[in-house]
Amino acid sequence: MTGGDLSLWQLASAYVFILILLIIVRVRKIRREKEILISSIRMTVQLMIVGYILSFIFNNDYPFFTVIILLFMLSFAVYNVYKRAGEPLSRELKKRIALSMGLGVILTLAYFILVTLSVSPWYNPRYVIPISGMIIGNTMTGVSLGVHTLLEGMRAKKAMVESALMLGATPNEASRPIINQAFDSAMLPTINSMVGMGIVFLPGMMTGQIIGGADPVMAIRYQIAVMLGITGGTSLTVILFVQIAYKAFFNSRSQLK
């Protein structure tokens, strides 16, 4: 292998993995050989897709485009967030989710591009669109987490934050310790990664930029920058979600629903 390029036959022996996957399910007696299929080839197609989509955009890079593939992820991400909650969610905490989400992941892009990276144009999609997948994966990871245990939390919880409310407590006093519990649920992930980070793992980005012949010190420097904006982006999006959402479980007499 030279110059960073991956055949199709290289990329072919690497399913061998799939398939010691699928022999230790089928001796094991696991039933799982049709999802780990069905999985694998969705991955494939699903990625060899965005390849094309990916490689049309770059060559006719217009704000247009970049704009159009930035909101298509936003909102999948949040209909995800909804997927993964494992109950119906209200209206109004569905608005919450939305409104955080998009507040949260627009601030950090903003400032992320502009300033740290200071991309010209703005729009360039060989920045904005990895660099916003990232972010708004991890963004969407972090609200998943907040918004279930904001959920176990109130429904465990209910007669505590009932007993502060007859107390005089207001809404968000009650429910206070909930909240900080979902806010430290939701960044534990991002959390364990930067102290594993370097010494248990290598990151993908940084791993690939080294493959494909960058220099290790410039590939840290940008991964370092890019680890630091899922921080920031993953914390501002589920401080505000979980100060915004905790009133729909409230109504207009601060009585818990």
Contents of the next structure:
Amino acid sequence: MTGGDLSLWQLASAYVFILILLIIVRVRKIRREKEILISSIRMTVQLMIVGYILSFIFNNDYPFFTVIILLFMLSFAVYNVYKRAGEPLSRELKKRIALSMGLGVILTLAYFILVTLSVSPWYNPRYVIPISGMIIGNTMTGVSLGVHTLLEGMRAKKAMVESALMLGATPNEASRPIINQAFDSAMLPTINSMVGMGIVFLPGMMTGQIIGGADPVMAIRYQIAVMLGITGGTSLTVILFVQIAYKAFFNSRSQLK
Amino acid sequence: MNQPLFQIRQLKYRHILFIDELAIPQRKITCIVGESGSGKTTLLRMLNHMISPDSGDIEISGRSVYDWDPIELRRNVVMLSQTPVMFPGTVRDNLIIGLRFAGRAPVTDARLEKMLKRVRLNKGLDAESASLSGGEKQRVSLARILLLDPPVLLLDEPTSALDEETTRFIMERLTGYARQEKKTVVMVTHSSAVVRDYAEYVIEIKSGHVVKEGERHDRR
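Same protein, different form: I have the form predicted alone, so give me the form predicted in complex with the partner chain.
Complete assembly follows, chain above in first position.
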């Protein structure tokens, strides 16, 4: 590769890795051929569609398109959190998940795009879409973990919550250890990823910019800003989430549902 | 009976409780007796407003349970659950946490130690709560609510994990305290000895219905 474009033939050559994987699983009789094929095809098709959509939007940058894409990503992330919970969630809890994610992501993005990156015009899809994608994706992982820990905690520590209520604790006070634990487990991956940054792995965005010919120092500045944005977005969303989500487990008479 | 503390009317809860009318006196030691599964604990939880009746009403000091702020009610009508619950940390943490839950300031170690003596628990305040036996945990939970010193105590089998001798010691101290401080105690118990020796008012429940209630004049 001499920099710049990657030809279709060059791209095709990368599928050799999938072929090797397929041969290995067949020889070892691990029944995963179907999943490997389907997921590589899905990855290819999904990314190609996204590529076309993005180039269409980049060529027609109207605020409307950017906002629609943003909302689509956000709804998909919320839906994913519901699905990843692995059990049916109450309506009440679903509403609170959607509310905290919507509010957390939009506030973070507004600050990050308008103040930190000073993107102009504010809806410039070349910046807004990839950055929103990263922030929303990480937020989704955080909230998923938070939901999981909260549900687990409310089940495992039900007697503790009850006994606190019996002594006159408010629902917030009674579920505080569970709330804190949920916050902790939701934030841990983001905090850990900051520690390994640059040493264990070079994050995708930066790598992409460098390959695309950007100055590494500038690419790293962007990456630092994005990491901070991700941390901010995840923590804001998770704080909002735990602060309102525990209420879904109590009724208006401060009784456990 | 002068003005009762709890007045229950036409109460129904699932297929567990059906009480047409029941009055529980104030400043007395009331024992609720009956077979397992008869609805005794459900009734206690109802008085502490951990659950609401499907229909009917409970008046507490002449005020409908629905007119009470549930948190304020539970700070006045404190309940001790049958299975003692320990929070992570030491015995001290477990005693203090009740005060925190009730929105009150912590107290000195001397006061905490006095409480432990009152429930005859020979453990240091720094002992890990996880290392306690069932009976010890039960006594820590009892000390925790005694520390709150509420006007009404609901106790669900407070001495079930204790031997006869310790039960007698704790009941003597508890009833003495209740009489002196004019507390209302409502206690679910399986022990006929506790009823015989300490109950001033007895309510018997069978399959969710009150089958007997009244004063015990033959108390020693």
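Only the largest set of C-alpha atoms that superpose within 1.5 Å between the two forms is called the rigid core. Remember, it's a predicted structure, so these values are computed and weren't measured experimentally. Numbering follows the first chain given and starts at 1.
- The two forms, fitted on the rigid core, differ between these two forms by 2 Å or more at the CA of V25.
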